[in-house]
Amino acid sequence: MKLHAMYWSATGTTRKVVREIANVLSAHLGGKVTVHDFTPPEAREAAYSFGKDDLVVFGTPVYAGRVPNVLLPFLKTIAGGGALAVPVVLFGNRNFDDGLIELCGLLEADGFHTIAGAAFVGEHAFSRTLAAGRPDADDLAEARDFAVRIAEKLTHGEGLDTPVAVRGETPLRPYYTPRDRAGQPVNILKVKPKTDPAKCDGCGKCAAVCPMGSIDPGDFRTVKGICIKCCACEKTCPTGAKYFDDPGYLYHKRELELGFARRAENETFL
């Protein structure tokens, strides 16, 4: 069986735990792990196709209880051949809502077959205090843990003739909208990030880190195209010249530190 670990990980969070499945996975059933990073733009641009023989960890992270929306052109271009697939979403200690269920449908629509599927935390992307340093030692033991189970399922051959059956609703539910104490949504949508020119040295990592290759390298403060709020350029500075001022983004913030400070669990399904 050939071993892949497929990711989208702006912050790293998704791709950490990713690969430390793939590489149990890889100790326990033998092989190297082939690594695909999707994040920067060109890498989705490239054509990927599995067969039978293969065993994909795929992972993506959890925007507003779904998977990115940005992904989903892409997401349906693969070519799962029936390959088996293990989803994995990062959630940022909030609520995977409907993320991981949503993974496997797309993959199980992409001719994958989901064996096992989970959702982890990361470090959620507006905030360097909400779920910090996550996924930690504790997370990657569970990690490893899951691929363990995952290894003996595989060799003792049950329990993999239908798909993974994980959290979630279908239809699936519409994407998490903020709201303000008055209960009137928070429309962050055309939030883009700001740079303090007393700060940058132009260094150019912010355009380099941008995952929808909106950052424009040549004018750093220039964000030319979409910004999804993965907040890896302003996670990525050295000189904290990246921030966002936006009210409602800034408040938005405020209340996920506030009502989801306490240790998201993660879950994971066989």
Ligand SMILES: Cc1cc2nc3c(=O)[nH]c(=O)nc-3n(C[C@H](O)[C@H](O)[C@H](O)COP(=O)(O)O)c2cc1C
Contents of the next structure:
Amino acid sequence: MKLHAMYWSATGTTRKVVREIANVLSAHLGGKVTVHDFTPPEAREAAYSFGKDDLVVFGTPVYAGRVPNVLLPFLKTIAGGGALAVPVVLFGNRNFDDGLIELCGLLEADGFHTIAGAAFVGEHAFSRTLAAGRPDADDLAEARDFAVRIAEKLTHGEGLDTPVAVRGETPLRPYYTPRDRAGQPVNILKVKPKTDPAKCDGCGKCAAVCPMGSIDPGDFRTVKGICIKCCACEKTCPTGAKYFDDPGYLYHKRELELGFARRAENETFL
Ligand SMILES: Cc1cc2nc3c(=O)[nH]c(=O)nc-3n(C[C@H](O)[C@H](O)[C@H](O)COP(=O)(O)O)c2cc1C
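Let me have the form predicted in complex with the named molecule next, following on from the form predicted alone.
After this comes the whole thing, all chains and molecules, with the earlier chain placed first.
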């Protein structure tokens, strides 16, 4: 069985968990892990196809309770070819809602066969306090334990006939909508990060990590394309020059930090 770790991960939390699971699977099943990181825009221009000898640990974050919608056109192009898949979503301590069940359905529709699934917690993209530092050592231990149970399931060959059943609803519920104090929807779709010119030293790391390729390489202060609020630029900037000042966005961020401060649990399905 050829092992693959395939993921989109703007701030690196999905990457950590997917790679941990794939590495432990390779230790148990043998063989090297091939990594397919489709975070950079150019990586989503390539064609990906798999076959019956492949096992793919496949990860995306949860955005608004679902698979990030900007990834859907690309995800639909992948040819599963009967490969086994382990869908994994990463959520920022609120809830994964229908993100995992949606990813399972997308992979099944691509021709993968899903044999296990998981939702893990990672530091919220918007925040440095919400699930700060997660996935942490305990989360990664759970990821390793999950991988061991997948390896056992494969070795025993039991329960492999039907797609994995995970928590979530079908038909999929609408995207999660943040609300303001008056209960009105907060629309952050058009919000973009700003740059403090006094702090920006022009290193260009923000443009290099933007998964939408939206930061102008000729002027790092300009976001010329769409912003999905992944916060990779803000979290990567070595001088703290990137920031958001939209009142609706900041209200939603604070509301999440206050309302979802408890330690959310990872959930695994086999
Ligand atoms: C636009 C946006 C929407 C998000 N929506 C949710 C959500 O509905 N529930 C949740 O728990 N976390 C949510 N998060 C947090 C992400 O799931 C979390 O930061 C994830 O770990 C990021 O993955 P990455 O580090 O691999 O990029 C959201 C993050 C962003 C940027």
